[in-house]
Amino acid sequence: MNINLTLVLQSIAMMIFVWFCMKFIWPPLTRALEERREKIAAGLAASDEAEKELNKARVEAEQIIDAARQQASGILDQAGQRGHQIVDQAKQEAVHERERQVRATEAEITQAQNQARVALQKETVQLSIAGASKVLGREVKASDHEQLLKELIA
């Protein structure tokens, strides 16, 4: 065979084989690409707007964690006032137990006075009338008065 017919025949192999790749495979190909090329994309886009709500998570995080410290904070300041009202609430009724035990207690001595006053009178007008009636049995002379009186002291 001649050269010139083998090459003309080979390139328009090589043509006919160029043509049918780009008829049935270059578009299949290019397709597949413009579509991976859209999935891509679409993943970077859906990549940027989690990396944005994340960040706005984020932001609302600290928030919602802020909001909760002060609440918490309140919540301790408040629970620190309720004790302290407590404990004075307590105080003032101990005072007030306290008083009403020493009026009771002072109530309970002047009852305890009054009774011996009235024991100490009645003993006293015991006294007085078993000392006039010895007085009266007898003479009364200066000794015995004083001998009397030691007897009655004693």
The other form holds:
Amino acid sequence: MNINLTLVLQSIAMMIFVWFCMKFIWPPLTRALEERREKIAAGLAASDEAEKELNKARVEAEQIIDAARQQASGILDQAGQRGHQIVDQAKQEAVHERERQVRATEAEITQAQNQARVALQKETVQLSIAGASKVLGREVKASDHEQLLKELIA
Amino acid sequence: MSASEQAITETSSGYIQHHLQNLTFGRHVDGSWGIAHGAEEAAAMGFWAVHLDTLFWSVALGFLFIWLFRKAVKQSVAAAETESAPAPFLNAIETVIEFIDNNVRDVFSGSNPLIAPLALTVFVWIFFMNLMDLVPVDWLPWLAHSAGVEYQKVVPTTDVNATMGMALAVFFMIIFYSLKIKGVGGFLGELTMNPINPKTMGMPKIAWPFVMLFNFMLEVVGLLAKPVSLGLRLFGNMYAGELIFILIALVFAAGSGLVADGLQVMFGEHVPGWFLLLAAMAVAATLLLNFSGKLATRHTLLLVLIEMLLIGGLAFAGGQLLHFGWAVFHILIVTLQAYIFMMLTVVYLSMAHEHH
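Target state, the form predicted in complex with its partner chain; input state, the form predicted alone:
Once more the chain from above appears, this time first in line as the rest of the complex follows.
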């Protein structure tokens, strides 16, 4: 364990290594680290930004979907109402038509009844005249005829 | 004490001394230049001698540091160009950089572009030098011995010259920045007007020189204590750690002597190299089989135990366990001492930058 020239040479060697490290090792490595740190920070910020935008887009999409849903339900309501209207209208028309047809038929029936009644009356009168003629054995005059008819009807 | 025990003791102290001897190059007493053979010759060389092993390993590890981090710089540039994610290697290096950067930012308030690179270099370099302690104590010296180099101390931080050399460099930086930031007057004022300030205490002018001299003596001791404590702390920790590794290796070697006797019955005085090679290959093959999943871990442990018993006896196993345990503990010391040296360097330089 002797102190000798090794001491000085070791000091010199150390200074040279430190100089080399200071010149060629430390600056490029720390610079690279700093650059990467900045890049990562920028990437993280960008991802934050993207997340915010995604959330915004999600909210917007929800709004659009809501609006569409409302519109659709409005259209459905309208269609329902219109359907009801059409059905109601058709019902009303059908009722009217039925009433009209019933009335027409009733009128026809009445008319036919009246005609039949008149015809029957005429026949009855003729039969009665014929019968009476037979009974009387002569022709009843027209005036009597009329008279008889009126009496019969009354 | 029997003859064999004495032989073991002698070889033990010889083993330890051999491990603690640097490969010293210098001027012999007779005037010729060369490598010292033994501690006395090295001591006789005085100041004008150089520890070749310390310098070789520290410079080599310094270049390892530079090579690794330059590689990281290149990968970093490539990654930035291709906008690709950094590779695991680069991640590891960047972790170190950020660790140093955070520590320096916490402690050092001023702005000096030298401090952070200095801290990085000091930390990684000393870490690497300390880490050499985990290489089994005999490997590299044995390799060197095979190559004809007599002494080899592979952990530079167990050489007080290396640690004090670095501490001295830090000391000069402290002086330099103190003078640069505070000016000569400011620095001298800091040395003489602390801790007893005659001005604020309202002392008569006649008493000032005495108080200032007293302050100066206190402050100079404090100033000089910085590099000394810095260098000696690292040296002491690593030297003690290395010594314990050597002692463990010695215990294992002495203990295995029992079985070595058995081996000697088979092979005579010297156990042939091929036998040890064969044994090492058997252990390696067992472990490889376990790795490839062909051998259950329980069987592997049993087999390795049997193989070690065959090679060097239980003492070998015990020695290995002790060695492993201390190595695990030493990882902590290695890192901690590198960290302490780095932090104290930053703290001292931070103090040098402070205005009062």
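All figures in this text were calculated on a predicted structure; none of them were measured in a lab. Residue numbers count along the first chain shown, from 1.
Novice: Would residue 13 and residue 69 count as one rigid unit between the two forms?
Specialist: They share a rigid part.
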